[in-house]
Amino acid sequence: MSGFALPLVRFSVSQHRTIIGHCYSELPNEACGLLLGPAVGGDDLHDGEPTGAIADVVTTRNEAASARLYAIHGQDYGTARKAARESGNRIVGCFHSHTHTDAYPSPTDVEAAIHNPNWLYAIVSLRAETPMLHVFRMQSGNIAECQVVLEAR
C-alpha cells in the first residue's frame, strides 16, 4: 500500500452503486451524504480513527443547493447520526461529487475538512464519462490519498 494513507476504505459494490447513484441524481448540483462505520478510540459519535470499513452510506441533501458548493441537510446529518449510534458505528465520513472537476480536493473542501480532521472524504467526479470516486484524508491543510476497494459482501 506503499503511497497511501491509511486507512484502506472499503466499499461493498452495493454502497459504490448507492453513492455513484445519488450523485447523478442530484446533477446538476453536488451530492453528498454520510459514511458510517467503525472507529477507534474517540468519546463522540464522529470523533475517533476511522477503521475503513464503511458499514453504511447515508445519502443526504445538499442544503447549498449549488453545482459548486456542498452542505450536508443538518436534519439528515441528524437522522445519520442516530443510525450510527443504533448500528454501534460512528459518522467516519462524508462524500460528494464534483460535477466539472476530477476527483480531488477543492480549496473549499480543505478548508471545510478543519472540523473533522479524522473524516474520510469520498469525492465523486463526473467530469468524465464515466464517474471517478477517490477517498482522501485532510489533516491540518495536508492531502493524502487512501486506496479503495470494492468488496462483494
Given for the second form:
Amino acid sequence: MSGFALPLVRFSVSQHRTIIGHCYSELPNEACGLLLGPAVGGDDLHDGEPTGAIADVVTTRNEAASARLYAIHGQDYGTARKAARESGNRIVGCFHSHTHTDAYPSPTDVEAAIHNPNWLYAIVSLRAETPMLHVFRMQSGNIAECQVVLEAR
Amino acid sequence: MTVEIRLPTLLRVHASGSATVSAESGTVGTAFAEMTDLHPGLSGQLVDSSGTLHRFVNVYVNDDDIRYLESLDTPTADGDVVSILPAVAGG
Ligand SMILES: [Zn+2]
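Switching from the form predicted alone: structure of the form predicted together with its partner chain?
Now the complete complex, all chains and molecules, led by this one.
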C-alpha cells in the first residue's frame, strides 16, 4: 500500500506524562486513549494522514476492563471525535498499554489496525521498571515504527 | 425528514461503494432497516440474527453512542447524522 509515511511524532512533555500516568493508573488492566491532531486530507468520513503533531491526548475508559485487551469506550470515542472536530483536529491515533509485554504490536493489534490504517498506534510497555512508549503505523499487516520526540511546550 | 447514515470504508463495498446513505428519520433501527432494504449486502454486517448490534461496531447519533442510549430504538430527528465506526480495540 502506498502512503506508508512515517511522520515524526511530536508529543509535549505533559502529553507524554498523561499517557504514562493513565497507563499506571489503570493497572492491573490495560489502559487506552486517543491522540488528536492535524491531518492532511481528513474530512467527516476519513481521519486523513497524520502530520505527526499531537494537539491533544484524551484518556478513555477501557470497556474490556482487561489485563490483556482494550476496547476504547464508545462514548469516550464519540466525545473525542466531537472535540477533535471542534478544535479543527482529527483523531490521528490511539494509545494503549502492554502490562507485561514489550511496546510492540501484538497480532491482535495488527489485525485491528485494518479499521484505521491512517492512525498512529502508540504502545506503552510497563514490563520493565521504566515505561517505554513506541509509536507504530500498521497497514495491511505491515508494521513500521515512527520516531518520537518530546517537546517542551 | 431524513437522516444521513455514514458508513466506514470497510462496509462501503456492501453499499455499492456509497459513503453515505439517506433514510427517513424515526429510530436508528428503522433507518438501518431502510438502508438494508436498499443494500441487502449490509444485512448481518451491523446487527446479528437476534437483532443485537455487533460488538465490533459503534453507532452514533451525532456524537452519542447508541449503546448508552436506547440502542437501535434510539430516536433520530431530521438532519441527524448516524455514524457507524469500527470499535477501537486490540490486545
Ligand atoms: Zn497491544
